[in-house]
Amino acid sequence: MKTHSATEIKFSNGLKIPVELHKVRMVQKLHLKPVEERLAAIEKGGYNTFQLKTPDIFLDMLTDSGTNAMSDKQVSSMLQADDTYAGSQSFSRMEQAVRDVFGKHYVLPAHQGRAAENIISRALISPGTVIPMNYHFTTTKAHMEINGGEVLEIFTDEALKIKSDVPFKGNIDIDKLNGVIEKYGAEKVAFIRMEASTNLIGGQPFSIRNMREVREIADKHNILVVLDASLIGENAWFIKQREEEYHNSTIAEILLTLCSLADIVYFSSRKVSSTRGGGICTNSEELFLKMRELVVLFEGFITYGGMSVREIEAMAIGLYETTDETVIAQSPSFIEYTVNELDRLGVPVVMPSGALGCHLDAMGFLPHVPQEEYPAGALAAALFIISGIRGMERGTISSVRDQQGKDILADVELLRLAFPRRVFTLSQTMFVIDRVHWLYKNSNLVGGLKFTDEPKVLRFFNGRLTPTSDWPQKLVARFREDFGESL
């Protein structure tokens, strides 16, 4: 019997609308407060959406990390957790799931993805080494630089184009990779990192063909390849949809192919299997032993790695569910629908649609706000004020300052609206589209932001900002004119 993905169901009127291939069996109450209360909440949070509290939020689209909906099988599996400190059966089941899904024999647990990044960075990076990659992630870059490495982003020319028809904007530029090796020497390359999919530039995937080319170069120069598999399920889905050679392959087959091309695979379970935790896996005993002692030092014993065994049980089930097209397709399908509708309405949005979320182009949305005044952060605050939707700034606030204290301006200024797996309904998605469109039509009212409290490391988490003018009050006034007493 043929199963359908969320993108394959057709309506008789010709419309293409995503349909959830699951049913809701548990609900959590949401809050939609008046616009004045939303303004007060963002003011209290220092115009940083990370500082908002759940009761003030209507739709939480900050991230898919730890916010995906678990399945009934995952929840029920937690009841069989083995609480043994060392040698837990729960870990054995998770270990087998990693072997089956990722094809790697040696497995090391970690309490989350950034903990895995810490272990890998400490084990493989030394001062003066470089790490070429398709694009950085904030915590990844921080761990690598703390250990003396230099991140080299060697993405293709298409990667930063907001609107494109290139299906794999997450590819590494092969000519640039050869150039890095020629310039620095293979011995100075700690490893090549592939991120599936590129979080900071719109969740864009890479192709198997591109990864094979990277693997060939790595083998030629005896360089390791490390795969960040946190969104590998979605990357596999895009490969099946967009890479002709793999149209008839299963997600499970594509996952095994991708992982076979990497020496080390690490992941955030908060993304890949809808639970908390993370892990590192490899087929190299030498690499396993090198990282194992660090896991014991920083995470915990090697059969729990700082995680609850209940989470480990759910992780094992979640990894298997990542191979299910009806599970993995739901989020990309809703993202694609949102992106296409916003583009139809003229709203500047990253295209083609990618993984994790819909990404609004803040510089196209707010061309009058200079990058030094953080347009993506301002757009995130404005959208929350007029809708209760919490998104995440992925622009210069997420960057750093240089040694002279000036902002290193981000390559792109994006507002990410994450779509956690199996969380939002179609009517909620339509509400998002409507409010984003309204804000775009009134975007001239939105101004910039400036820091009032700026942490030195990963400032986007805990930093506080303030508007450069009274634009939030003007935005609220316009909202009331158009919507009256409506929330």
Ligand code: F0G
Contents of the next structure:
Amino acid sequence: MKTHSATEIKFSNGLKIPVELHKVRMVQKLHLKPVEERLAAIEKGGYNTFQLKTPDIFLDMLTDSGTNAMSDKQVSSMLQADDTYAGSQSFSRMEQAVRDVFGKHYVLPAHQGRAAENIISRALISPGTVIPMNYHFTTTKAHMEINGGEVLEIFTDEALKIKSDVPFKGNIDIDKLNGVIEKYGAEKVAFIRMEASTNLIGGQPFSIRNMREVREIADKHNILVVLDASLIGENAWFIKQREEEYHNSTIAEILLTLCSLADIVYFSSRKVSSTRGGGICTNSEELFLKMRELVVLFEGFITYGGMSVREIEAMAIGLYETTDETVIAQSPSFIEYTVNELDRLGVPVVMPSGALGCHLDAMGFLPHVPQEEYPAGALAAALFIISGIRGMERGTISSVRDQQGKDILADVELLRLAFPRRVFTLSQTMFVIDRVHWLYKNSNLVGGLKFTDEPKVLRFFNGRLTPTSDWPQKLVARFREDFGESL
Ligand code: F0G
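May I ask for the structure of the form predicted in complex with this ligand now, the form predicted on its own having been displayed?
What follows is the entire complex, opening with the chain shown before.
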């Protein structure tokens, strides 16, 4: 794909690698332990990468949530935090940033993205309503269902194809959306939700064209549109790269256009502005007042909303930085490099590359492991054992069971290797590519997993599993054969 960016740097010898447009001024020591110690660590953690501890991890690619590197300006802004219960100037600065970047006047703080989801779901969803969306996110769905709503995923046929050259796999299917409204009636639709850089299908963006069509349908039927803007910076970046009409627009302009097409915009600041916290914004006074009541009840007073004022200051700066191409392009360009290299090596990986991480296709990687034995979870454990790289299972373990207690098999089994913004260097990225490739060549050694302890809600966080055979020991033995005493 052609790039349209001030951040694309050409090498005289034609080399195509991403360049870091920042310098490192504070660092954290990493630990690369012997493979046997990593095996012991994952065993102790119940073969669940959420249960690992950082001293056992080399590259933490679990998530980009709350792990993006902050800028010097963000850190210094924290010193001017105005610590007061009500009327904090820190909040006023954040409010102004949200107005400037998202173009919405009324701003509510929330302690993180799922808290915003709680407020919005309580305010707008009643039992028996449906919420069509391009794809669900785990916490989003949980909040909607607790409030009696039904999530309807209206993705396009291309969305779940692992290898594709469709630039906007995150688009909602317009015909199916019309069909849903016809079937349920507009009054049963609580709202339409669009998720920027659709997380669970591999960080895939939607286009402005698609969002405009959604807006038209919503206007026709008097339905609200809610935009999950947690990964909106990257979505805007892909629009600039891939949607012809916007090649010459700035990220700031694209962000304002996207948000203008939604009635409510909410976000996790852990992602969008490289800090903590979250928020909701709208231009409707009526919606604002409805949600404000819930913010004071669940989050805290409306000038802090469960966040520390330091985080609020850093959020304000982080939001402005989201309009800066050199900031926003960093993670997608490293992901693109990794995805293209892995694809060149024959490793099955979600294409085209998207936001937040590189997504390995676990069913293609481990075709011999049935979905009931959680291939994405097994792949996460195996990669950690042989490399110290911690990824996140995004497959059936992240799903739920049906009424009969049978696993609802996920549409796709992915291992996500997140690239938090400005955190990893190119040599670390090359290490990732090398170890994933080695594991792919030895993938016949990897077996499945089964639950030994399974929580009822969001089981992927705290569940414990065990291997279905002694495959981890065999994998360690092969590692030693190939790498000798090396870590
Ligand atoms: N919406 C999207 C699209 C998200 O990716 C997340 C979080 C949330 C909402 C919830 O926000 O964590 O601040 O409560 N995603 C994280 C991840 C957890 O690792 O992808 P939160």
